[in-house]
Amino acid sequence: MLNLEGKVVIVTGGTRGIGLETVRAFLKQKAKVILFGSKKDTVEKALATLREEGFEATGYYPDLNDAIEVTKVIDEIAQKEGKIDVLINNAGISANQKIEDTTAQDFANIMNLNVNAMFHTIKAVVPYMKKQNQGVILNTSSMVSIYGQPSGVGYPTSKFAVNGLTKSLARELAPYQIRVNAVAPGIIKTDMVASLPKEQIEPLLKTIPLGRMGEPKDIADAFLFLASDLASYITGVILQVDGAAKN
């Protein structure tokens, strides 16, 4: 029902928990799946674990924040498969600091990957999608996006931007038959929520009526029902993946 075998599917951050949860489901569903990581090292130990688990995928580790680069990866890509089927921006940093120990530097760095490398990503594979005349962009966005979070203001101002990227690109691209959604996680057990201080995490998890704290593959899992044919009506969401969690 997914028809996601063959599909040529490109994951950004997809070395570690969410995008490497990703890779895994869509290789499950026999796609043929490219994970992007931020290092050679990480790229490799990533694509180890998959074949010792008995999955075979291809990884690359392109600077994000380089839009040549990325280009030439990303053309690289679509010609040696002849195709670009979904595109998933799922790299990404955090931050939590107060905003008077927020640097200028760390504010770009923020926007840069989560939001000038997604751009990209993503101007990089619509020229293939547009050819084609159908493809799927998922963006990975966060809960902080609706509700913002009591510091770290860059983090919630990137999400903020994706959302607002992913509903306009949804608009632009729809006559080419291009859907672009995005997913947005509450509290998730990943490196990142891993790093949080308690005394922010465990204020946020009270507020979970589901009553526990995600796991990558309820995030994968989202994202293979976008990219599926059973959301081919579906674009311009902001999907929340949450728990049904409030601010």
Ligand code: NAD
Second form
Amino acid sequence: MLNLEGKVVIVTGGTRGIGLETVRAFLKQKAKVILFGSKKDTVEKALATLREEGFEATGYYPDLNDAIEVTKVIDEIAQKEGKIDVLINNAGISANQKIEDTTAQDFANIMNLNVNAMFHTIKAVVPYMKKQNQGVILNTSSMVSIYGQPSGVGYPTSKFAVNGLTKSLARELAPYQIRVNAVAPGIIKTDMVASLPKEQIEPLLKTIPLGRMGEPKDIADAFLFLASDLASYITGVILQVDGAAKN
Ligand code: NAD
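Having seen the form predicted on its own, please provide the structure of the form predicted together with this ligand.
Below: every chain and molecule of the assembly, starting with the one above.
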């Protein structure tokens, strides 16, 4: 029903957390998955974990802030696989310092990975998707792109930008049958959340009407749906997957 078998799917930040679970979800659907990570050893570790689970994927570790390197790797994948069906931009970093403690470099680092890197990967896949006259681009936003957050201003700023990029490119690329959507996760059990102070997490949990933290699988399932033919008339959407949380 999802019709993802044989689809060539790239997942950035695919070595752990939401990304790794997303890789698993697409492999279960018999898609051909290529994961990106930041380092050789984390990519190899993720591929080994998947192999132990009976899955076969491939991996790369381009510097996502280097447009030339990103394009080279994506060109290589397109040559090898003959097409690129789905790009999932999931790599991201967060922040929680007060503005006084945030340097201009901290702010730039967040924008570079969470926004500019997304621009580089999208720019690299678009020529292939246009030629195919089909493609799906999915971006990872966040619930903070709806509400903002009371610290770490670079993080919500970057995710508001992700929404802008998503909605605008959905319009620009629709004539080529390329759909562009984002998933905005709430609080999901991953290393990113484990690194936040308890005082920040506990009050947030109380605000989740569904009464639990999200699991990486909750987000992976949303990506599956948006990548599938079931979502063939959905583009330009920021899908909140957050248990109705309002932080
Ligand atoms: P995580 O920290 O577990 O994983 C982050 C991924 O990004 C890793 O695979 C890592 O390799 C990759 N990454 C980090 N820095 C990188 C760099 N410089 N270059 C290339 N890759 C890099 O985080 P997660 O919770 O799985 O988050 C995944 C996405 O979901 C992020 O975009 C994050 O903003 C978003 N998100 C997470 C939550 C949450 O509660 N966990 C909520 C909202 C949004």
